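Here we start with a single chain on its own, the form predicted on its own, put down as structure tokens.
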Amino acid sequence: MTRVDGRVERGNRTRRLVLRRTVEIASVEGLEALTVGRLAAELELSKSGVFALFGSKQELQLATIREAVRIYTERVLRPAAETPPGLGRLWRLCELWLEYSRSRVFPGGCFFYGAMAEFDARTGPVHDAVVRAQRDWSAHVERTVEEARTAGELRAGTDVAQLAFELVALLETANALSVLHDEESAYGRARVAIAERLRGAAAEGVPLPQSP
């Protein structure tokens, strides 16, 4: 029977415990405001323990995206995988999506449109790690819309990433609204626009699966 050895399970205790943390305060304040003396200060830990799991401000924030990618994943696209491939699951995908914004899963909205904001005009390793997680969910977008046309239940002649890059825009501006105006009818409109464009897109006696 193998142990596991103490000291390295109390650090990934940690290291689980001061990431459940970073993904918070990133999504509302941004990657910059991760600082080691705040988590240790915040979570009762030695700053040399917060030093050592990470070594560095950047490869903390480097972790941090690595675990809102992780919980992005849990949250919006293994649930969606669950549905076949076709009309229904990319409905579904943009039904998580906005749940997802919703809820609040991270405080701040979506940890992927504020890293985006902050990001987007710099260079460098995290910039880079911001950009891979946003080409990853549009080219997920995009298979899944995709799937659907091969599926005969979107039009042969769907201009697939036409369609995704208008998905995805709708989501983003709800998400952005919400959060800016701290109220939810940018996610009722965002859902009505989504279904009249999927609508609009679907080949003909395919109908729109309902909202869950």
Contents of the next structure:
2 protein chains.
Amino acid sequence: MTRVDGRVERGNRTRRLVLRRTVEIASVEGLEALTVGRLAAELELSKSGVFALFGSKQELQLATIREAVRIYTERVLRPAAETPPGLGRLWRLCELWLEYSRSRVFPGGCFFYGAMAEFDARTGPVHDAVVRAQRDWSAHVERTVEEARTAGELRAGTDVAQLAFELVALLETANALSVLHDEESAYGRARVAIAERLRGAAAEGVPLPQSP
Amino acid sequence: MTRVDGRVERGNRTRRLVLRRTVEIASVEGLEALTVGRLAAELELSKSGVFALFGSKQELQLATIREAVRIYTERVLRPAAETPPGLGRLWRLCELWLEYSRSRVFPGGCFFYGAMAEFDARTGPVHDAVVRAQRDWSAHVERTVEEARTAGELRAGTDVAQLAFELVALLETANALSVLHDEESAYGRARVAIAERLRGAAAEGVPLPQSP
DNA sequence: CCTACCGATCGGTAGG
DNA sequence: CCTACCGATCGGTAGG
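Could I see the form predicted together with a further copy of the same chain next, after the form predicted on its own?
Zooming out: every chain and molecule, the one shown earlier first.
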């Protein structure tokens, strides 16, 4: 059925090559800055060659978002899952996130911060994909908070969604200010605020795993 | 000296007309989406007419940022200055900010959220103008916190910059999530978190002016 | 010599 | 993946 002539494999390799570059460009200049002509020139391919791999500019943007989700999952969500559920995992998740932003896994900082701001007030499939990515991330944080509550490590009256909102706000803003002003002090502020907030929400006798 | 032939006045009026539209477009689609041809078409002017008013696309972007700063100052900073310095003014500043975002003074939400994300990782005069606007806003929040501390309404050991960072994070994220998901619950979360944070930082016996 | 525009067009590039 | 093109639009400027 499938002719093994190397063309499909070569296409997949080129596709990965293109996506490695598009997540970088999009994190710095936005998803609208992804143009087929520019990618072709930079990667020494033809415009129509790049175009054929994705079919449209919108598909290129959607594939770039999927690639960013993949990288983000591998760098933040997967390692945090190695820590047992509870306050320790929640704290680890926040630390991994700050390290993901600070180490510039994407050269323009958190990929989704830029994508959210770029497409938040528009409509269409790209907007929807960005909304889904943010919703999944918020839901993941809420689930991690809920695990800690179920494990008895948070006060009984803890508002899970409220705590998750505050953690996301501190993380996201650390990234935003750090990239904008090209300095790292915002990460320290976020870390201090998160530790303080978790300390306040922790049940009696539950210490934070690694206080800063 | 100045010939009163109405042409200068007409130019100023057209300039204000253009800027009223550019802050709207930029808040939804970004500062790069400002094109002379599009503005000319929408406002039924000639391209060269629009062009002559600003001299270059970059000047159009810079003028748009200045106009947004003017509107922001009028809507948020100026009304807050009517409340006497202290915790009351700080709380009022946060409330005015949330109302500025929620009422969509700019149709795409806070103008500077989008501009920051768009130009944070680039270089040049537009980047610099955005950095300056954010720095001015952070400095204003810090000054307002410092006033409250000086007035004896905050605990002596309060870290002014840390508190300002946390307030900015909660405000900014309320705007971001509200615009992205087109719903208002994030404003309530920010309000709850800010009230709680200010309650924790308040000196003994100092009540919050309007608890939610 | 100034301004605020006009219709037309410059060299290049966009998505397809 | 290629060359060869399209309709349109980009930022910017010409003379009047």
